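Just one chain follows, in the form predicted on its own, and it is written as structure tokens.
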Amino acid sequence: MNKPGKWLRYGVLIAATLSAAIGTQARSLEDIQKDGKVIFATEGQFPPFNYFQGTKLSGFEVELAELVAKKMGLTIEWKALGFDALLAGLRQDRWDLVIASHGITDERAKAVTFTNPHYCSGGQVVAMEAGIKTGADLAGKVVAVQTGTTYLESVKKLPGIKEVKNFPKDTDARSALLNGRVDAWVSDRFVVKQALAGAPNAGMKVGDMVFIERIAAAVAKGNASLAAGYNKALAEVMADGSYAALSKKYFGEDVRCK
């Protein structure tokens, strides 16, 4: 005899598995728009560009995003989690947009679609030690970067490195320089900037640049209608003058990319 109850909860399992393994659809800018509102996903623990000041998000690129989001005619709904997960959730469409730094890579652009970039930086070299200055000199040397940065793979690259020991904050990695457990923290040179300013007696010394990158935000592979909302707006920005302004305000300097 059949039992049409049995059956139907067996359909509605098989339906909610195939939903789960395929996933939702990244909303279009049309789509987007209609609702009036763009969920934004980012680390919140990498300042000066994006963290907490008690329990509210702020940062160069938070403050970035809301300007765009204005002149997109939306509001925002934050998201915060680990860096590991930013773009993970991003192929699954669970926001709709990540900034949180990242540097526009060809294997990054394998899985999302990156807008045009919002500023550029790159890995800078920090000793406790003055002779530790250059990407040469960190070989047969412990070095500490963040989990998922492109720090990691360049200074993987680097010949000679005895350890690289990454961390999944970059508080973490510059923690662990202070407590003398690395000789060496690479990090972004505007990062750097701010924690020699934040604790300018600390010991730690400034060395070169390691290598150099433009940093962006990202959509969902192939959304490009969103991309082409999200540049279109972000162009505004920076030719109204509130994008230089924001950006001395962090860094005292225009971080643009020239």
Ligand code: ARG
The other form holds:
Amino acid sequence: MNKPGKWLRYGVLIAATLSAAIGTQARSLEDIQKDGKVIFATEGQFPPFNYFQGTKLSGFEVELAELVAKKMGLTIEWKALGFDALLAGLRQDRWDLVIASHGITDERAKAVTFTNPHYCSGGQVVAMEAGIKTGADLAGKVVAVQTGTTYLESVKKLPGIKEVKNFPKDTDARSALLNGRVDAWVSDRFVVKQALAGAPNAGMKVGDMVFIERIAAAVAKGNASLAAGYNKALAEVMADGSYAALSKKYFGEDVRCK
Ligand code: ARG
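Switch from the form predicted on its own to the form predicted together with the named molecule and give that structure.
What follows is the entire complex, opening with the chain shown before.
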């Protein structure tokens, strides 16, 4: 009986099981380069970062990913899914990268590897009543947030909140405010800015930022080669003026983390 051979087979089996469990079956940068095509997932419901213009996926993050991929010599295949499904899909190797305004948190970093941030922002209070402005003003109030977001996590921690209503889409949380079903909506400051610009007479009033966060793309946990390739290309886009031009087009300002 060939004992070393048997142990080798066990070893291979254990390694394969472990790699499946920790997600190292994800495609490396080299695998992706051989293919020429990188798969990005986003939500497509979070304007102006990722949204559908008719049937076309667009937005700051969509265009930024296109610039980054081009620097990497790759074309993108896009997938659009519910926000909640995005990070989980990295674990199952259903796509290579996620770009959907995820704030870098310790909790998420246990499950995925974040790239360098592509913008800095934070959660902001919006209400129909001018008296609801700060985190403290949310005490006794019903607040709408998108499911699975850092807004939900932060609002849950505020003392005295009456109820946090969560919605699968951020645009539905906004509608709940406009329809008078909640007292406040907490969302990204740039999403809020665009929502107000798009409906200047709707009566929404912008309050304070309740927290700030660094927003980044993510790859499967431990996919260091892909994160490094993305980070290098992102740095190039940030250095050659194309990030600045894109940011100006969407926001009228440079939204990179300073
Ligand atoms: N920045 C928030 C977070 O990290 C919200 C992201 C929402 N993104 C989206 N595509 N709806 O949770």
